[in-house]
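Take a look at this single chain, the form predicted on its own, given in structure tokens.
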Amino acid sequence: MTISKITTRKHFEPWRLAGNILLTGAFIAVSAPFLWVFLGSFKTGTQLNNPTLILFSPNLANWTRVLETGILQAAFRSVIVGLITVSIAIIVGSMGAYSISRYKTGGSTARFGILTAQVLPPAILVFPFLDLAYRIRVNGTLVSVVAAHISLVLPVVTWFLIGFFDAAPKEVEEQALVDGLDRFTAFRKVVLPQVAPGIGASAIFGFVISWNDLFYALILAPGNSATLPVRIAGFNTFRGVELGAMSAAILVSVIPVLIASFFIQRRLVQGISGGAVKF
């Protein structure tokens, strides 16, 4: 028995080594661009022409340039847009997901049809949004951006939450109804606390979608209401790309997303699989 275990362990060692090599290669492939951007944010224009330069004297000129362009104000606007978008999406999406999960509203068509907006190219939807914004005189404001982002975030949030509502036991809710609570009160006080981790993960993921959007924000609010991605795109000027300043601005944008992704990765997989396979 001992010899068999040793033989089996040795048999799998090459596969384990190969797996470690692949994981190391994947880590390098993913982290190398971030390292290049981080170093680039502290390089001068001349140093940026040498991508392999690692040892150099850091320069804060790029960060000064970025701060002067109002990048923090743009980041604040992105936060406002993301919070409003996610708040509306969670309120509406949780009720929609609950209806689909508990009462099979719309059947399989509704469960998968809510993702239709994700399939359509953004160019198809942006012009109706722009025309509507002009008609109600909110063009160039964050109101139009929030409306567009809701069309992106709401279907995803609803899709995620369906799986979490499917996993929530119905018996507890039924007991609350027997005890005299009405349907909405039972939903608010009994069901929602059970899916709170899923709501949190969905909210963070929806915020990341809003935070990263460039297309809608660039067309609907390119001026004084520009969000962070639009400000970053502004470093691509007619004189060329300001690589140093853009690298610093990208770090401002990426760090919050990395932190959020670290906290939601497990719930993200659970939400995707749950919404996809449970009927």
Given for the second form:
Amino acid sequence: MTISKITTRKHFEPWRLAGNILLTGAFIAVSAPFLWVFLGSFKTGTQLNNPTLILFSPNLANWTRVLETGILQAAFRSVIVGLITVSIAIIVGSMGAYSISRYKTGGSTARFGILTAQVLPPAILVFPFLDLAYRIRVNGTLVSVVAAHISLVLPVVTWFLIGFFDAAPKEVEEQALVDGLDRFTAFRKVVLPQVAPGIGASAIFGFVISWNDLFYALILAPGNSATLPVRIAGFNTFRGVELGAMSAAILVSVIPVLIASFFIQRRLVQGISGGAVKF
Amino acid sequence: MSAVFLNQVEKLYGSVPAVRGIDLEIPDGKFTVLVGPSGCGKTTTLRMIAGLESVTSGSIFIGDKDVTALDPKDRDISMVFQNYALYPHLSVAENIAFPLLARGAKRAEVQGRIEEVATTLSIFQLLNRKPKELSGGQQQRVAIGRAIARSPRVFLFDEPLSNLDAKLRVEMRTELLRLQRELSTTAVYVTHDQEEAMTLSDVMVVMKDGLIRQMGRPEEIYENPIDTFVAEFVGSPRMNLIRGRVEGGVFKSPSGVSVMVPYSAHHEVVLGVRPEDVVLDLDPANGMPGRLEIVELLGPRAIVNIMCGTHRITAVIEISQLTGLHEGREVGINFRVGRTHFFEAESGLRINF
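Now show me the form predicted in complex with its partner chain; what you just gave was the form predicted on its own.
Starting with the chain above, the whole complex follows.
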């Protein structure tokens, strides 16, 4: 056993090395901009012109400037939008995914076509959204942003959960029906707990999608209802890009996403590989 | 406790019939086993009784209540599935309590019942575990415990033992039988294993192609199979079936088997004889001559394959009678008098004299 293991390792040594080099390269390519933005948020305007400058005395001017522009309020609005979007998407999406998984609702069209909307450029949908929002007088409010975000998040959440429902054995639910529950209670008390890991992961995934959206938020609710990405974009002014302040704002926006990704990465892979989860 | 009645129950999947209009009376307090090869409609029948499958036409009664259109929860039944279907997120105790709590019992009330059930099934020490921490046999016990926690009118079992290993299967079989006798609750049990059906059932229902072929006490079915299908399906090793022709009181097969029969008409028939009713004689002159091919030892008995002309005949004999018999030896074959069965060649139906 041990011997064969060693042999296998030896055999693949060059590949392993190449893989590690590739991964290290990818890591640097991804993390270098983060480092740059992080350093940039503590630089003065002049220092910012020198992106390779690593050793300098940090200054907090950018951070104070960013806080004055109400970045935290914008972040709070983003949180509200994200939470409402995700709550609705999970409630509706879990039922939809269950229906597609158990009852083959919509056939394979629904199962595989559900992400079609994701392929469309948002520019196609934004005008109808704007028009609709204007007609029911919610334009410029977070309500319109939530509605648009649901159109982004709901299909993803549903698609993500289908595989988890597929993996939950049908008999357990039938057992619950025999044991005295009606269909909906069985779904709530017996099926949902089995897909809880999927629900948690898709909630975080959906939240990140909403959190990062600039396009819809910018067009549907600029001004006083601006979400975080809209505020960040706002540092691109007629006087040019305020790189320092923008760097600080970007960090405010990136850190929650980083934390979230850390928690969901394993589940994310499971979801994408078709929910082949062993509970 | 209630009898179950199926009246002209039919189930179609699209246009494919799974169950073709069966009438069945499952007696109160008895252990009834539905048995048949896969695709015979036995599981569909059970699921229709449970309410997990709709009925295309016909009606189902539990006691005097028409349950045809009722939800499973309103039928007052318990069910054990092949894969046990334990609630993975609940502990053993919570699993057992589930049917009680789901029907509105209070948590404090059910504690005593959980302990009682756990003691009956010797799973007391497992009460706080989760299903995934249990072995297959233990999971099975929990599933049975959950089924008996309430006192339902009918127990339904869908091949509950087929995922267990052979030794455990026999053990659990005895235990199930003991439980059912104790509770004397009507039980309907589905299996493809005729041996399981024979040992468990008070009433055995043999199904094929969505129809009931024969129903009765297991020994009745074993002794008087209604057609060649039932004759072959019930009993292990299978009944020897030999095609031939009766002429002038003698059955003759093209393969060389010939037997005197109390039957005179000229007729194409199938002769059936159970392996234990085949008697071997060391002298080939005493009986039909045959050549012993293979001997399989089973312990106290042995299965012996003999070539008689071009026909292979299976016999089961006691070990004590094996003396002098070895593979390749010529023997005389006789069928025990009065233990042969005859079936019509065309329809396969039993011919009664």
